[in-house]
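Here you get one chain, nothing else, as structure tokens; it is the form predicted alone.
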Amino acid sequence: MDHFTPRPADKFTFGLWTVGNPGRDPFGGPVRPTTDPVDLVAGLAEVGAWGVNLHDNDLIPFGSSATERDRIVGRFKDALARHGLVVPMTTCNLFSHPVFKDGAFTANDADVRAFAVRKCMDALDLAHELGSSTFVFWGGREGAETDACRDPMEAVRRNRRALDCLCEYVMERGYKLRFALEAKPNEPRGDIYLATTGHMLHFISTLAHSELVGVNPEVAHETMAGLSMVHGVAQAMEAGKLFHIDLNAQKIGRYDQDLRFGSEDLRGAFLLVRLLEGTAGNAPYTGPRHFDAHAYRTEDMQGVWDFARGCMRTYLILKARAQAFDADAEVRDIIAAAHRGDSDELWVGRDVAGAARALRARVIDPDALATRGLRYERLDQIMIEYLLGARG
């Protein structure tokens, strides 16, 4: 054991669907068996993730019965106690079947809307049943190829009268659950609504009970529209809204890729673990680390818990790479240098005449501030070092 292998306290988890994706594409079927959930609970606990996360149909198969749904759900709550392993996530499945083709909460046909809020209802009592405590939405179908299909303001509206119901629903059953929104620009819809985590970021403070929601940010997805996701998390932090984060790797302007944590953008994905930890200085987060990622087609069952050391081993190596990084002496100096007064806003803590006063009465030279040099080159590749092994 060394200083990269996961222990509890780092919350690592994987969902069902990630380490138990077949490798199954557009072009082509599966190549690696449909794995018991039962099994993929082991072998998460032997690579040593701290939990498991599902959609409500990755346990259960859609349209089975009371009896055979307790019985699945029993058995699997077993396999959680005998290997250790938590259920700190739940999401529903509102994008596979059929039915949702037009959309869940969103679809033009009322009967739709309808069977999509009373199947998160369902998979809400699971994920109060298997503990966990945040309830993911990603609305998949909640989009058009064509806009002429509905006005996007009533879909909007749609949306939220279904999130403002089950928000009523886990309150009136005294649920501890907390709903977590997740943004995505594209596929598998032409265009999604509430493409991007500051889309989600609004539309929650126009819910009836925003308190209960945040949101899920996911590295593919902001990338894909290319965009950065460490300031996507880090408005979501500041706002007190980051509920659940899903980590992965993506080539900007690609499909949605899902890889391996850190194989992509490793700079990118450095800044994340740097702001999630808190390592210069801001409040960690400190809910799961979620990784939303699959191994490579090429790969068999070796090869998926190669994978899933691989993302937690990265996640660790550059924890520590950050801390040294917000450790070293050069960085602090040119951090501090940078932030040159600081402590002066002189628009903070007044009345707007004070600012007004104490502002037109400070001498300022933008000449000269406009010469001075910031040294962000040196302190970029100080950063780069600490990436390449050369310090530290």
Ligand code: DIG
Second form
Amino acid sequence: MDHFTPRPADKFTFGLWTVGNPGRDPFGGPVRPTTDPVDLVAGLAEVGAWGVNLHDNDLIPFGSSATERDRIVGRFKDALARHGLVVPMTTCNLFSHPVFKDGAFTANDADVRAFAVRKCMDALDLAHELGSSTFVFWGGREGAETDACRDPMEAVRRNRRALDCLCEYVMERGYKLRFALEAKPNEPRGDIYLATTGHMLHFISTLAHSELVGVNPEVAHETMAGLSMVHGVAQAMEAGKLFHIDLNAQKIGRYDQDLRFGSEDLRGAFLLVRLLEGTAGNAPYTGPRHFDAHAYRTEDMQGVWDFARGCMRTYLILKARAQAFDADAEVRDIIAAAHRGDSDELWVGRDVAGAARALRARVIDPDALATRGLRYERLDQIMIEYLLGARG
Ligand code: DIG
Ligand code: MN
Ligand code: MN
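What does the same protein look like in the form predicted together with ligand DIG, given that the last one was the form predicted alone?
So here's everything in the complex, that chain up top.
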């Protein structure tokens, strides 16, 4: 045990599909055995995770009978109770079975769309039974290789109709569930609809029950789109829509690598943890810290647990570094000095006529303002030195 040993209060979670990933890729088969979900629960408890998440078919094989489904779920719940793990998030696999080859909610065949909505209803029943509070939708197959195949506006409408219906299902059943939409720009489809967290935030505003719907941004997916994960998460937090988060690591310009958290863009990971933990003074994120990532294909099961420990330790180390950074007097002085002036009072929240008069009456010298040095180089160097362990 040390300062970076995970505790339940840290709310670290992993999906069954992450630590249970058998290591297959498009160019090779599995390198690790398929592990019983009950054994994954035991392993996650052992490394200090708080919870485990799952797709319906991570636990219940596709096409299982109702009796078999109930037996599997009962056995899994016993394991959860035995090891003290919770299931904060459940999701539905709308991408593996070939029936979804042209999409699920957005497929051109109405029977496929109907099958997808029904499968989600069953997965929502499972989520409720497992005590989940969040249900993630990742539309991995909702896209196209040739946009000649369907009107992309109709694709938006089909996504909306499915989510409005499923929100009403949750409301009618009285389930305490909120939806979190997860964006990804491409892979496995050539282009995926609703490609980034920004697209999702607008789309949510068009839904009938938008109060039930937020986002689940993923580091790798925003990075694949060439965007700042920190800015996307900040916009979601500011809108009260960060309902969940997928933490991992990613090299820009690559396929979806889902690497161990912090193992690529360490600076970006630091700034993300700083934002989530609110060490700079913002309201912190209070939801699960979920790692949607998997171990290298080179690893055996011991390597998988090394991977899981690494995700959590890196998060906790970065949290401590961010706390120290934002407590550093020189950091606070530089940031305070950059935030100067009281001119917002002239126009923010005022009647626009009064604001216009006050703004035109204020003497502001743009040339003088332009000469100010803001000392961001020094600020960023201090951050780098905190990351390198050379300071604090
Ligand atoms: C992939 O990034 C997606 C699926 O694994 C899952 O639906 C979602 C939940 O974290 N992430
Ligand atoms: Mn991913
Ligand atoms: Mn994900």
